Amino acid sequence: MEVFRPGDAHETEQVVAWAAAERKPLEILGGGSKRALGRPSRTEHTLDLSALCGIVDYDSSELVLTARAATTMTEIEDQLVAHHQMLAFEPPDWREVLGTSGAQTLGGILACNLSGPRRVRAGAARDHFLGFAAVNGWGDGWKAGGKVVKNVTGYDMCKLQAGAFGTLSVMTEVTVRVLPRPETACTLILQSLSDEDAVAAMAAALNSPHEVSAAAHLPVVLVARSGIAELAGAATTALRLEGPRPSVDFRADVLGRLLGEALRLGPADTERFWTGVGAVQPFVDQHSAGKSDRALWRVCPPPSAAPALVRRVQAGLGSAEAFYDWGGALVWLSVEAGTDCGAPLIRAAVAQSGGHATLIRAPERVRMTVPVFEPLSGALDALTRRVKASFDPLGILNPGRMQEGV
């Protein structure tokens, strides 16, 4: 095996155009934190863009950032703390729970296009991607989008690219949209509240007018991983509210007074908890990060379908955990790996509810086997396999990284 590490997208484009007349295909790396989501590389060589780092502009007046794909997230927050500015799609931190090393990169945020807590309020990652320049299949630069948020170039290329995993293109450098970091944060805390009744719940804060940012379910028995030792004991519905700070506070007294008696976080307690809750924290192996025998699912039905979701994985495997992100639209599922993960019960359990669940922590050799994302029907399948072939038609771009075959 071979690991090409080109210093620039001249060099990147190289690689690649050796890679097709080669034919030999390759996995594209960034920093490695993510190398254990999705289905596994089996490839001969390695494209490591770490070169492919550094802000190249940011215009925090203009609340828009370009960066080379390989920027790490440390780099990124650096900056915009430093001007009071922040990704408002709240970028999770998956590394302990995939029981990866290595830095987490803004290219490969986009790639997978992940997205935190605040995806109720700011959408997901997607949404806030402006512009990208990247090397296709056959070894040719090209780029999509700008610098500005009302850019119109035709297709929205961005919206393809984030959430590919990489198998379209390699992207070299990402714009991205930023937003004004809020003055200040608090969490309300409401207790005991079953699965139906913290969805409904989280429906009610949601849809009124008090811009709730955030709002997970943890159940008992994942309350004390939350790390806030004030809430342990009883079931947890968070609900968060960001802004100056007469506004949080005035927030916070009415959604009090609509949903009754609520504990109070500050600033500090709220963002170590919404952290945690972005980053899976109640489900990382506390002895062996990524490799315990149980299986992590991301889940995400309609809100008011998820507790009976829950119910039936339940049933039918009795050791199964959850707890609901997204105002109840996204569940995660601690499982017993075994075979197979689950994966046949709980497909069946979306497929009567609605949504889609994709494999995010299993063995390697499940995730050769099971269907990691989910699978698609016949037409959606063959879109999907012409789309990728209009990008990489020799398929030497993470080939199977998504799917066997694409």
The other form holds:
Amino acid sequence: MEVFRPGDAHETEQVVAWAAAERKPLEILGGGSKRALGRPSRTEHTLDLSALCGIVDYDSSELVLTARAATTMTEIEDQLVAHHQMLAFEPPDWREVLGTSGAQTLGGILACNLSGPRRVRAGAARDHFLGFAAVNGWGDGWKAGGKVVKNVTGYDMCKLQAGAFGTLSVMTEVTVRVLPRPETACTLILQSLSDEDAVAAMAAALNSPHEVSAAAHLPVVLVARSGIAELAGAATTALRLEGPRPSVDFRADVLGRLLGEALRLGPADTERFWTGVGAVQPFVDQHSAGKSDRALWRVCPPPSAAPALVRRVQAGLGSAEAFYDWGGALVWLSVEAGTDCGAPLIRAAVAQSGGHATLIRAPERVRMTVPVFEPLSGALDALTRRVKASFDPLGILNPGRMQEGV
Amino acid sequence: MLQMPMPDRAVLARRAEIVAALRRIVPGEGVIDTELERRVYESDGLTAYRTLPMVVVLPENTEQIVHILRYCSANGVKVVPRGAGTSLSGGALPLADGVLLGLGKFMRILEIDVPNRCVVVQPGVTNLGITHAVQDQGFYYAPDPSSQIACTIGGNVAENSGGVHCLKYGLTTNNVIGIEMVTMDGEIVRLGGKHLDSAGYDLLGVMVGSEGLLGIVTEVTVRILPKPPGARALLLGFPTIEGAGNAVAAIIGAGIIPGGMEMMDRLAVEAAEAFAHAGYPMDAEALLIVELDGCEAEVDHLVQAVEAIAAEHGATTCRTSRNEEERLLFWAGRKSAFPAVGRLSPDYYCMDGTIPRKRLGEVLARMKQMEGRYGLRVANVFHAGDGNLHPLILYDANNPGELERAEEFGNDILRLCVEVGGVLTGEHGVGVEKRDLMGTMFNEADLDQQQRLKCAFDPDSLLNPGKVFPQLCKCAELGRVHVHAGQVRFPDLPRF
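Following the display of the form predicted alone, present the structure of the form predicted in complex with the partner chain.
Complete assembly follows, chain above in first position.
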């Protein structure tokens, strides 16, 4: 068991080239905050990228930031806040819900394609990922994309790297698009809606011209865990509006009248509420140390199919709890872990609704046996394996993190 | 001129047999065999390049495409996909020994799903056709390439098309959430759908912008957006390019992302004004059109902010549209800039590099020097918000050697874009046009990795070969494992 900690891209290439020659698979690690995500690593050695850190170039008026892959999100956020900018995909912090510590890194966020509540309006991490330098499974350094916001030169490899969980190449440097931080924000609260009515209201809001930047629904049992005391006691459907103050005020009033607003959260509570939604706060307690008898699923169905999916799961697994983000396009499901975390039932429900499900938090023994990511079949499975082999034919980089043999 | 791969004589010799086989798959008029009718397909929007395709096939359904690709795979026949043929980079340039696969019959809008904020269409539906189908319900499809009346969504997927609104609303890749495609070996694969994000690798993301090299797209699911309640445009004239560039940086620095922000230089302004009579200021060295959209409260607020910024940066003209008619008039000149420039000169060659915006002044100054060297003029149209530059090189193809000079000039401009930290193409694609310049931006290892990905989709390199990459793909060589145990020294690195 060795941990390699290269100091630069060249040393990273050397480590991977050695591992490839010796056929020794590597676990790829940034800050380690998402180590519990995916299928458990069974590699002998670890490639620790934490020394590849620091912002390389940040020019706020160009809307572009380049950083070494393991630059911490704290450092990135500090710089962005100082320039009134942000990563528009609102990277969430899953450390509490995963029960991990360690710093979140920009490379890690991109490798997992993690996006927060604003994803429904601004797109996912992948949509803001402009370019990178990386090391493939042979140990060859290569790059793709660019350092400008608009570029179609060559295949869009950023999309492929985002969400590949380090199984295709080891990123050493990344470039992302940044955007201005909204001047202000508020959250409209609708109360006591059923799941069906809530998803319909969120669709109406997102389909209105009022530029809703986040839409979530918490059933009454979970509202108490939202961190906002005044919401307690009623199912909560929350709609965020952001922008210049006169615009936010105007839109909030119109939309509030249209949908029957019960309460309105100001900027500070808005920040707290949506950070909590991104961090899966309502399910953190159940997953903290010592209470790991529950498992957490992240399901992405077509939004209008979400309530029926939840009902189906709850009919089969009595203790299942759920809340909705992205207007219903993201459903967080907490179920009893048991032997299989309810996988057969949840996979069947997803097969009916469309979309996909990922087992985010589960005991290691379950993640060894139950597919963590949506199983692929037929031509798509074969294509996925060929794509993996085109980057890492020897299976050196995070092998099996997503699928057996990938 | 750039060279295409030599046609395969063995395939050409079997032409009659191939045509007959395609006729068995696509009956009736769907297989086009006569030279006269094939002529229609000999080029796309990059008209300097022409090749008569071996045969044209226009399938009507996915099953026929499956059978065409299976046949071509089994028989080593190359395939070039084509939408409306509006590519400006030669992406749909036929091959003399290839089947041109036209998707023009895939014209149906399959589903409008408002609750899930998406529309499912066949790839031959035009870009504007999607907006037309949903505008009654208050929606639109955001990417708006200037060919949107003609170009198809399938072609947009292949090229990852942009448009003037993409700074705020994204390119095609940010607005497509699902596709059905057929791989070269005839397998149907569905990627994405009405849901968000990918279950496994984001193969949808890599299909968008793959220029027809990875698969044939047979169905597309796009997200639709509610139409902004209002928009106003500002016309800002500046005495210098630098002044306009600084104003752009200041607008973005103030936290404003306009719906559109376009810059034109003096020559482009003169041409556009003569063509469209939009009321552009003729004394300005640079013209900015800034469009702000949203609710009235927001638009008013932002208009004031932009007006103040323009004044601070020395704008000599500042006009704000008072009504929808005037807003459209402001845009009329910009939207007709290409044909307008076409009246200044018998031919023009449209480039498409992206640069970091702060290098704009320097890039334009060096382009001026090149004008002298090549003896050709350039009019500049610029997506100012995202740094995407469209220099239009004026030339006359009837003068011997002038096309070649224009091409060499264009290549120099693109090399300059890369040199200052930019890229070869912002939205038109590499195609054949910029193929041989790929080496200025990417080294061998970068290109090898791209080619390996191609091999995962199309191991025999039958799909649109000769495009994007300067060298034809040799999958067997690229896939070879070239490291063996004991050959690499145990790395001398910090270990713990």
